[in-house]
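Only one chain is included here, represented as structure tokens and corresponding to the form predicted alone.
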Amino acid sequence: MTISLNTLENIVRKAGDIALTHFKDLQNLEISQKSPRDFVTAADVAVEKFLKTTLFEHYPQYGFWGEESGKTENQSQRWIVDPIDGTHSFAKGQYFWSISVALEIEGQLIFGAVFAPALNDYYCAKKGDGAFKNGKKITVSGETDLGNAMIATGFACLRAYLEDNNLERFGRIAQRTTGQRRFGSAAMDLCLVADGQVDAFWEQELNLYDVAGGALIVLEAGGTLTDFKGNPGIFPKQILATNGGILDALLTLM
């Protein structure tokens, strides 16, 4: 069964409508804690339930891995879903949160989609066909001078109370760059690299569902994905996405 970017977009945008319904009624939003610094809301659960059901109706041959419901059978060919990446931002009424969906077959990412419903920005990619934002092709920035670069990061490691908490690394890099941003959604951060709005993004201690959709979008936009030692690949526990032009300079500070 053929999958098209249009079909995937229709499904993800409908999931966005569900999320927005909750977002417009935050005073009644049900929120619980998975851990002291990790939240889940009724919106996360509703969006994931819709995506799991709808994707299976359209493509029953694929398994599913969602942040909230876990893994089904057939994980060699699977949808990887974060129903709301940036739940804390969502619950606070901020706009930088997103829905991330990827299709992985035998370890290879084939489709990626990241939708920011509050911003109405839809990013997508199909392996080998480039990356797009709201229907227009996008590419990473051409910046080659780290001193002029804008970089983004996050602190999932702080939520987990880890000793390697990214603060020292951030301090080193912040002093060598012009702009620093912390948006609160790794999926969105990756898309901003792909779109040239930031020149690099790194984070530690993420999960594959946080980054799978955005990772393919970065690669298809001409960017690089490595770990902190420069090994190419998708490493959620040490992910570094760049425009390529500042990769070597960043690696010396990692």
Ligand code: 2AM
Second form
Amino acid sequence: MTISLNTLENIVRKAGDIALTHFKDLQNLEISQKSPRDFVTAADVAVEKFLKTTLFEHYPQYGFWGEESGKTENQSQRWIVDPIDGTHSFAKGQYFWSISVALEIEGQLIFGAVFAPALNDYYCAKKGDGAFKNGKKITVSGETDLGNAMIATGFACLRAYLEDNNLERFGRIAQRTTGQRRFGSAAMDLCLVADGQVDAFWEQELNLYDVAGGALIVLEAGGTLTDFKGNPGIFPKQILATNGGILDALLTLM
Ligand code: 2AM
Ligand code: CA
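Okay, that's the form predicted alone, but what's the structure of the form predicted together with the named molecule?
Starting with the chain above, the whole complex follows.
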């Protein structure tokens, strides 16, 4: 199996150009609702179509799973794609949205890329080779005191009408940390942990395509990925990413 990091960066950046074309012309953007509070725009569809076609041209051996078009046949070796993570932010003209692409082979993440076109920030990781932002190696923060920590979360769970809607947990953690942020793109949130811009991120009720790319980037930057009990692994319904230094203290509050 050989993938070219340069080829993949070019493909993902071209997908970013497609998204940006729509982003610069938001007044004419077609937006429809998949379900209450769940949007899809013409940009999501165009970016996914481009990625599906282009990745298949370069790597015909791999299947594809995208948020908007679903799964192809070969799912044991597959690309996992969120064409726009943070669609609501995108449609409002805000800058925190991203394109997330991961390659998973037999359940193992091999490659992850998260590109934020409006910020021109390209994060990527290949298993065993570290994590990079715009070509420079990145690592998680060294913070060990939860009281000094800057933490991000999201509220995808508010849409699912669950009993546990994250509000209590947010209140509990917010009172014991210095900074709290809510950016609106889980893929970006994971990259911010990887880059040390925040010390941890948690969210509930996500899907694998929201987090697959960012998950490998966190791990390759030296971070931890667990569920809310501290079991290691990628749990989109209950994901906790940290710098490692505040993991134990944060787990007591989850
Ligand atoms: P999206 O923009 O691709 O939908 C923000 O809290 C995060 O929640 C984003 O990663 C967003 O991804 C995700 N999200 C939004 N709606 C969701 C839904 N209905 N179910 C699961 N995740 C969702
Ligand atoms: Ca999406």
